[in-house]
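Shown here is one chain on its own, the form predicted on its own, set out as structure tokens.
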Amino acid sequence: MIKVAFYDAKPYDKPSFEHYGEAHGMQFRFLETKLNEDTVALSNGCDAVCVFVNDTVNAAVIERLYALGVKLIALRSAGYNNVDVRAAFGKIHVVHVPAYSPYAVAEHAMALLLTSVRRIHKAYNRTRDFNFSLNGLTGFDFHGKTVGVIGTGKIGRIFIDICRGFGMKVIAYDPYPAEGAGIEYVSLDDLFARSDVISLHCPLNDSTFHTVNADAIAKMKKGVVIVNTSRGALIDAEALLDGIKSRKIGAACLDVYEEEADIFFEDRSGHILDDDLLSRLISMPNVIVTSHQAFLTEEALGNIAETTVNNIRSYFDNDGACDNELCYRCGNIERCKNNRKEKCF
């Protein structure tokens, strides 16, 4: 029986883990804390861990789980910024979830893009009290306008493909073009410029760290809109909400937020919200904020559980070898020059 400790469990969690692991022998100790320093002693006498985007996977962390003999540390979510992936190299190996439904993600950021710019959102409220007046509701057609997409791995262009369904013109930047997907491929200075629309759909690392920021956003056209339904970092908040204030940004979408590690997937509604920059985002008529729910379908839920179970168990079934293994040693995390062959390490 393999055990693992499930951190940072929620109830729509457990139903798709609980059947996957039964399936494959799998025990499953669900915990509501979040993992860090201060909890990761919650996991002595486990074989793996199961983290989600805001448990805390530093060094201090990665150090301890290895001394409770922590063999892997399974990912439920395609990014891993929060896990220093440098540090578990050579101590415990790391897998994640590549792709669960990219349609999910891609489906959300439309759904908050149609919602900002059609003033969905303020008619539903007005209706409700009977306010039947059209006044400040006026938008714009999607039709003939400039989309520009930042990542275009399968979310990205899944949301290119609903885009175009719209009749609108696609720019993309990536470091890594999808070779033969017919997209126009541009510098990042000329989607800043030449986009009605920018939507992010790019891991968080390095060098897309605050892609958009105070100069990015002086590059913009007045009116822009901006979706961001990948990493919360992505932006920088500060700038963001100074192009809002400035009236350069038309308005903006986000299912996630830099800060939002103690703040999201909680109910606050009951207590004051110490972060300012947030409270003052959401207090903006022309900003959507939804709690990084983008991935969160029926479809995503089970695909997550299912691929996470498997990478469990392809772990432990071959000798530390799996698919979805994140290769530190490569050089090329996602890329892994052995092509997932062997073992990181």
Ligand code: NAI
The other form holds:
Amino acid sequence: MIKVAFYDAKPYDKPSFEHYGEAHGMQFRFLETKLNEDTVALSNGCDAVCVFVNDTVNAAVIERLYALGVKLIALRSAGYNNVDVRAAFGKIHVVHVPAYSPYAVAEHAMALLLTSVRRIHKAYNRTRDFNFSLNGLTGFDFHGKTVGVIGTGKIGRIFIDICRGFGMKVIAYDPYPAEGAGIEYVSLDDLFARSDVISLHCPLNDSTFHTVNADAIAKMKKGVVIVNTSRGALIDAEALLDGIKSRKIGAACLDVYEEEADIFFEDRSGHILDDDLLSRLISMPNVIVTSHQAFLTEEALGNIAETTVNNIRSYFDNDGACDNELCYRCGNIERCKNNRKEKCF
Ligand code: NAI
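Output block for the form predicted together with this ligand, input the form predicted on its own:
The complete assembly is shown below, putting the previous chain first.
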């Protein structure tokens, strides 16, 4: 029986993980707390830990996990910016779920965009109060507008297809352009200058940190709508707020926030929110915030559980080899040079 400490467990995680776990001889220790230096000891006696986007898997945590004999860090997410993959190398293997439903995230990005531009969130509240006035609800047509997509991987390309369905003109920036996808690639500066809507679909790393900062915002069109369903720190939230206050930014749709780790995924109603910046952003009439919800569809939850369980099983059955390993040594962390024929350490 493989024992797995499952951190940051939520009620919606359990059914699918219990279902796939039981079928594969796996026992999950569901822990509501997040993984960090204070909680790492809770994985004592486990073969693996299963973590999500706001668990802290830094060098110190990895050292403790290693000392406890934990062999595998199984991310149940695609993004892995919260794991020090370099520190893990040579000690603990790391696996992730490269794709579970890129449709879920791309569709949520469009849902946020439509809600914001067509003022659906306002209309919903008004009609519940029998207020049928249309004042202040004027939107704009998507047809003919230019959308700039940063990152044309799995999610970005689906978002592009959705936008094309609306008759939008698509331009994109990606240091690794998708061959043959018929996408017009431009420089980041060009994208900032030409886009009516900008949607972020790249990973968070050193080169993408604060992609949207004060300089970038200065280059954008007045009234630009910014959508972020990727990672919060792609946007400098202070600069975003300044851009909204100065009326440069027409609207912001945020499923992620730079400092979300201690706030999102929990019910904070009835509490005083300490984060003034987030409070101020939420108070803006042209900002919509969802709390890292883009992945949350039935299809995605099922795929996440199935792939995570398969990753763990594959690791322990194949002497450490697993298709979805994140390997620091191989340079391109997601594409192991060994082609998963053997393990890297
Ligand atoms: P992917 O790996 O298929 O695509 C990422 C793309 O970004 C690649 O084409 C890559 O070349 C590009 N890229 C790398 N560096 C870049 C840079 N400096 N500038 C512009 N593009 C760059 O990843 P996928 O599945 O499309 O996911 C994208 C991101 O979405 C993830 O990294 C994750 O942060 C986020 N995400 C958010 C979820 C949510 O619930 N809000 C759920 C799943 C993913």
